[in-house]
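The chain below stands alone and is given as structure tokens, in the form predicted alone.
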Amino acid sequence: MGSSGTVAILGGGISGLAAAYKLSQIHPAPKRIVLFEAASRLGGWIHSSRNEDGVVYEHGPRTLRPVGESGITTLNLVQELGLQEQVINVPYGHPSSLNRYVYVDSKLIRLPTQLSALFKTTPPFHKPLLAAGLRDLFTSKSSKDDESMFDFVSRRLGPDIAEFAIDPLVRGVCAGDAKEISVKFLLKSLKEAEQKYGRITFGLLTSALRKPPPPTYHVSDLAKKAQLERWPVWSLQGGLQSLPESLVEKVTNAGVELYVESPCTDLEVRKDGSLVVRSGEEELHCCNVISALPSFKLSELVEKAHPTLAKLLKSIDSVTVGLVNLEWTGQRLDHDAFGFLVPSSQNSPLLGVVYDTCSFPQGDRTILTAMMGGKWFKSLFGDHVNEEALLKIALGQLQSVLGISDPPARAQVHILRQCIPQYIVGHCDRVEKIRRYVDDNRLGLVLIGASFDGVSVNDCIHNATKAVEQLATKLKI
């Protein structure tokens, strides 16, 4: 391809910005650049609200944690962007990283954190922690390659731990069901301990043990000082919706042709390997697309010709989620915490509630952000209900936890349809199933973005790099 190739990348939120940012570093870089997205602003999912007064709502994404070598990737991408100066973060042994609630029977219950809740019953549990750990070294392992994390959690540490820890926890994450998704998805490193030792126990003692190897991959100043800091989570001033901005502003400078309000409409893979992007009128010749879309619309311009490659797409679901920020004067908590989650056994429209002036003080007042929905946003809400109808629930869903009865001196109301793809029991097959055919019949696509890998900011950013580096080692760009 060299120099003179074009490159479309279809979608602009974090993933195909990542994407376009990294390709225009490449030296030397493809002759053509072309994002093309459907909505009205570059983004995607991470959206912030900036009030004349300063003060910052966030209706996706509002903090990254940076662990793993996706953590490092983002914070090494915020440093060469120039972000460090605009960098905020929790501190270690902050309330909002120690304290984190469930709400059960109609009370908020600080989960354990106390070496004691290894040997007493502590709220919500039935039994000592202890006994989760006694329970895992007498059970066998499974054969099952895959599993829910409910089931793998009941079975390995009790139906306790995975109701009242793992049930609320994956509803937070991914506004899903914790008894259909994969255990892969958020606890991979646990069943393979499992495969490998018998026990889970035994793998946490074996990796605690081991010095970890020192890292073969970059880490900038930034994400260092995060490290020695042991930031538990950060965010960027004037909120999230930063980082996408300072991508554009680069992706610009180095001659990116960005399209809004351009979603594409057709994709055809000629007999020549060579691609054709069309977007309305528009047509685009190119020897590589990198697809960022949501699998199912993904799945909508490959269906007349690969019906077959439409059909694992669609089979990746995504889900609603009702968004509320509520802003009161003063502060109307009467505990510091992160915020709390509501198990699925206890039949609330809520997820959670996110504390997010516990977390980064906005002044004198408080902001919290209602989830609603999710895998459920159907069955609560219907098929028509409006922003005007979620506020309200929310009001009384925080009257009857949080005891806060006047209005809010704010509130916005988004709903973000089929925003998180669900990581079902079988995903990986399925990905791997997905991206077989592609290479088998040679469509000349990259897969990106959260359908796939990981559906959190930093899966996106970490998966977008990797794929363009593949891809340019690939076509010796």
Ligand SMILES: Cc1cc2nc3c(=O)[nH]c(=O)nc-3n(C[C@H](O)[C@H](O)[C@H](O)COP(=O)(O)OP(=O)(O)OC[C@H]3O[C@@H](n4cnc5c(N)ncnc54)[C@H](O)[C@@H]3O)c2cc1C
Contents of the next structure:
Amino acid sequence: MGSSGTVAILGGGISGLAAAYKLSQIHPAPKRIVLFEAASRLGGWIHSSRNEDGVVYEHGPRTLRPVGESGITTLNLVQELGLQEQVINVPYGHPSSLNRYVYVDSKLIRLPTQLSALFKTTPPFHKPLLAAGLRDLFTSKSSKDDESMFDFVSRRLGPDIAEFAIDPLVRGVCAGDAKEISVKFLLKSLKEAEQKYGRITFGLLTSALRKPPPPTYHVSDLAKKAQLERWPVWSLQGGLQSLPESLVEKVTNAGVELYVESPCTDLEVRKDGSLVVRSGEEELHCCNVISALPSFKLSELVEKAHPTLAKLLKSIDSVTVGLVNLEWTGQRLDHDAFGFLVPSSQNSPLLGVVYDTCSFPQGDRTILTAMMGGKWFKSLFGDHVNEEALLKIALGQLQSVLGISDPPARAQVHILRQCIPQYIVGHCDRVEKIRRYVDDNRLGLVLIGASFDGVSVNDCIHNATKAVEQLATKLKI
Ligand SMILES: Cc1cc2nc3c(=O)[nH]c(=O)nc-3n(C[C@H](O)[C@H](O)[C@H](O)COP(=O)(O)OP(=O)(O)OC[C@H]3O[C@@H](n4cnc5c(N)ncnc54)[C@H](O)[C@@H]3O)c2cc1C
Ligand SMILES: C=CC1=C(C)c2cc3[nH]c(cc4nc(cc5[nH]c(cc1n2)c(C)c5CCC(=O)O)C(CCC(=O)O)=C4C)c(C)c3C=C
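Switch from the form predicted alone to the form predicted together with the named molecule and print that structure.
After this comes the whole thing, all chains and molecules, with the earlier chain placed first.
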């Protein structure tokens, strides 16, 4: 088979599917677009299950934010796919978007949102929040180019904010340890403000006062509606899995070849710059390869020919999460919120619990998702923990925290192995070195996916779209 005009995509998660969709839309489109997926289903970590009675559980992501260019890119895509009627949003001002709880010293504590917390000591903090602002004003900037989220916030705003706000935030976005995760992961603009103004409060003030410039990119009617109505987060009826399902339908109709249960097992770069993708006995010659694989998986494929690259790719680690969906009949919660998070100082097996039916009710039932382990999975549960044991642990925790003692009507447990990459200190440099190696060695590889430039579904879609736009300008079709 000739390589000219054939593009291979490795990985059928949301990144790979978004790339396949975008590639099938460009003119002229490549002659062949072939996607290889190792698992028996497409969608990667986006995974919703629909019970026979229509009740939906999410085993991966459940809500997306509509903000920023990447939030708009996803809503634009949703409209292009004709899914706008299926969009469900949490309304502005809804308790699930306002109430943030943390579980500290065996108590659920609502994080303060009122101005009075500036002047009055409000639990879980040990000082009025104004102290944090003053500390920032009197702290000079660090010369370090990167540091951990915990160190940065502790230094600038005090250890209380780092322990009770930042540490649980990191557990709720990457199931990781704030003492290891790079400040550039979630607080890039604050780190930049420190470098530019010396104080993060000056940076915050400047950006609050500055009118944002009008967008230079397309904003669909759906995205405009989300902005106008100030949706905090949104999802899809039938679960977020409807998004990859719709992409699969569209790309199949556009002639993209999708192969499931077809792991890429070898990737060879020939001297003439063409590439050979192997999946078992099959081989495909192509002009370009888009990898939407987790970094550690791509590392295995390039190990033999490019050990230096393999080592760099492998250094972007991922962690395992035990995820337990639980359902009870009736309303079992005495407070409304998105859920709660548990700071690592509490040494709990729980990272946090999402109150799914508080954001999106599903009749007269309570559905919760307990998430456990993450960075601490192995030290908490060992190598051989099974689903039954995780269910028992989750139920015990929910009894202590929420007082729910009767058994759930239904439950599902999933062990999500190496599901979320960890952007530890130095991540940006590592990604730059990886990309430089690929360019310098003319590997013809495009790297997308959650391992590199953002873990949210929005980031994955946005980065896949941008990468294909760039590739289109130099495609050897
Ligand atoms: C529990 C959990 C909750 C989350 N919550 C949110 C949230 O609320 N909001 C949000 O925005 N994001 C959330 N995320 C993050 C987001 O879901 C992921 O970052 C995103 O889905 C990753 O997509 P991806 O396509 O880059 O990677 P993946 O989904 O990992 O896809 C990679 C694909 O490659 C396949 N593959 C692996 N090896 C091979 C091979 N050799 N050959 C071919 N295929 C291969 C895999 O089977 C997989 O399908 C959450 C993630 C998890 C795990
Ligand atoms: C309240 C409890 C939460 C738990 C437990 C939780 C677990 C969890 N989340 C991710 C990955 C992501 N979550 C994201 C958004 C997000 N998560 C929560 C809360 C919990 N997450 C909220 C309230 C939100 C939404 C909105 C917000 O205010 O940010 C995201 C997207 C972030 C973005 O930039 O949009 C990711 C990614 C994992 C892996 C996980 C497992 C323990």
